[in-house]
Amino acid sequence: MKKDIIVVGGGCIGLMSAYCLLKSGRSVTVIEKDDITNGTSFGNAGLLSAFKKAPLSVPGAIPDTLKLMLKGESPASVHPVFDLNLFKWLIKFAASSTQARLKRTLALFERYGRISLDMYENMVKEDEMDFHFCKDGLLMIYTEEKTFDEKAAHCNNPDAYEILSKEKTKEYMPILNDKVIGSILLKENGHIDPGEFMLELKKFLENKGVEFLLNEEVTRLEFEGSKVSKIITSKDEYEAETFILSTGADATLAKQAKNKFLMTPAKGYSITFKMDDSLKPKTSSLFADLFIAMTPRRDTVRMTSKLELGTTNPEIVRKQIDSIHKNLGQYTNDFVKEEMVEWTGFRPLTPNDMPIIGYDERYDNLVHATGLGWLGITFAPAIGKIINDVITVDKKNSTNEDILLFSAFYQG
């Protein structure tokens, strides 16, 4: 029997799209090649960081990264491979790192960050989900005097910022040593536990009738005229009125529809561990000059870092894990990490921080929802809402203002 809507991909964007479509009365099937408990959404830091925090493509990103490379502290690395798509991505990234685009991106982030925060709050209050939702800010910790002074000079809104001395910063994160310069609390941000969120959302969707086909990989799209006629999986084949591709960094199916999205897989790492409660960060924190995030959870702390481009190796590389510990250790006192769990995965990264969302330009029943990089958890609710609206209300990209504003399809 022909299905209504099939979502291919069970990450946070896929599940939030299913959630919003379900709320609109649509019948949804989610097909995921794994069991949803080991994807990029599960390895996420859980930051809800849309407010006042610079995106990746910020002016000075390239020279700042090169400087950190010389110090041996850089979170970013580009593997020396011949990859034309990666080369084009890097050129576009450099061209996107301008002050004019930064101003626009920050405004868009706040618009869709607000929608997402409000939706997370409603999911807790109205749907009675529990995923450790905290609206207690994001602590930006600085290890370089220059970057701290530059940021602090623009923090003139006491409702949005609080500038903290070195001593006050240590109250938020007791493990810090005296090499830290200070910090700025971005008050409007927050965090969740991404693993708890994914499991709570899946349970909610299943209880409301969403069908999950897990450990089933979609291998091929079949086409008939201007439509996707069916999809072929490792177990079966399915027809549907509408197909949503939410496959993260894996562009295999999008390429079958003749798309050549300027998106690259960015490999990142997380380390989850237990530590003395008295030493745990009081809120989610980001070492701004090192790109290391630390997020307190119910019983553990998660640390995330690294941005590897030009690799498809899915294995944990020991030197990358060691580098995270080493870089953090320069600015913290010794502390014990117990029951460490290491993870690595690939984020779908566009060169201008804009997601790839909306109807396919060739096939009018195919919708794309990917490209959020490490901001998937930050914007997942808003993206789910946009996907629902363009499918159930607008029927096309050109009449949906959010697609026009926020989709990479319209960002040049």
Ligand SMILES: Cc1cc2nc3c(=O)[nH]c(=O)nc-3n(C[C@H](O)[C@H](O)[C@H](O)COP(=O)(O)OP(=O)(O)OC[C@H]3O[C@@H](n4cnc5c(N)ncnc54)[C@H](O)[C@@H]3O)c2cc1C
Second form
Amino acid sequence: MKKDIIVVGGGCIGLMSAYCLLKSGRSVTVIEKDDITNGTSFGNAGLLSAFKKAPLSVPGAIPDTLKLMLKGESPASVHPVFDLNLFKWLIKFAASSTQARLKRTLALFERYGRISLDMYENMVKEDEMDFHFCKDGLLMIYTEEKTFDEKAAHCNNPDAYEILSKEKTKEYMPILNDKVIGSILLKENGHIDPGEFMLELKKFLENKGVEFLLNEEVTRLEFEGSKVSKIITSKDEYEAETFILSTGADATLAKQAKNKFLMTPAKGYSITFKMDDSLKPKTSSLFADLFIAMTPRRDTVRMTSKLELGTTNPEIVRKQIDSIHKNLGQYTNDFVKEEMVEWTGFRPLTPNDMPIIGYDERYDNLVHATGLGWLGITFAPAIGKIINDVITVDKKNSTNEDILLFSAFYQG
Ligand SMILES: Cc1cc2nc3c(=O)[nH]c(=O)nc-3n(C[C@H](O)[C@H](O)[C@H](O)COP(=O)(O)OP(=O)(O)OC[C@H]3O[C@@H](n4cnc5c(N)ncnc54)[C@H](O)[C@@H]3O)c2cc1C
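The form predicted in complex with this ligand is what I want next, because the block you gave corresponds to the form predicted on its own; please supply it.
All chains and molecules follow, beginning with the one already shown.
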């Protein structure tokens, strides 16, 4: 029997699309090649960081990264592979790192960050989901005088920023040593436990009748004229009114529909551990000059870092884990990390921080929902809403103002 909506890929973007479509009365099936317990949407830092936080493609990104590379502290690396798509991605990244673009990106981040925060809050209050949603700001910790002074000079809105001395910063993060310069609390941001969020959302969707086909990989799309006629999986084949591709950093199926998206997998690491409660950070924190995040969770703390391009190998590379501990260790006193769990995942990264969302340009029952890069958790609710609106209300990209504003289809 023909299904209504099939969502391919059960990460945070696929599940939030399913959530919004369900609320609009649509019948949804999620097909996921794994079991929704350990993908990129699980092991990330869980920061909701849309406010006052610069995007990746920021002026100075390339010289700053090169400087850190020379010091051996760079979180970013590019594997030496011959990949034309990656080469084009890097060129576009460099070209996108402009002041004009930064201004627009920051405004868009705030617009969709606000929608997402409100939706998260609603899911907690009205749907009674519990995923450790905390709206207590993001502490940007600085280890370089110059970057701290530059940033602090622009922080004149007391509703959005609080500038903290070294001593005050240590109250938020008691493990810090004296090499830290100071910090800025970006008050409007927050954090969640992404794993709890995924499990709570899946449970909610299942209870409301969303069908989950797990451990089933979609291997092929079949086309007839301007439509996807069916999809073939490792177990069966299915027809649907509408297919949503939310396969994260894996663009295999989008390529079958002849799309050449400028999106690249960016490998990152997380290390989750138990530590003395009195030493835990008081809110989510980001070492701005090191690109290391530390998020307090109910019983643990999670550190995340690294951005490796040119690899799709998920294995944990010891050198990378060691370098996270070493880089952070320069600015902290010794503390005990117990029951450490190491993890890797791939950000679906576009060169200008714009997501790939909206109807396919060739097939009119195919919708894309990916390219959220390092901000998928931050924007997942807003993306789910946009995907729902374009399918149920606008029925095409060009009449949906969010897609016109925020989608890579229109923003390069
Ligand atoms: C180290 C690290 C830290 C991060 N920290 C943050 C943060 O603090 N805040 C934030 O907002 N974001 C963060 N992110 C980014 C965020 O995790 C991602 O943007 C988000 O998880 C992407 O979600 P997604 O649903 O697009 O992709 P995914 O979570 O990857 O989901 C895609 C799903 O599709 C499935 N799939 C793929 N192909 C097929 C197929 N053919 N058939 C069936 N299923 C398929 C995959 O198995 C996967 O489950 C971080 C990422 C990393 C790596």
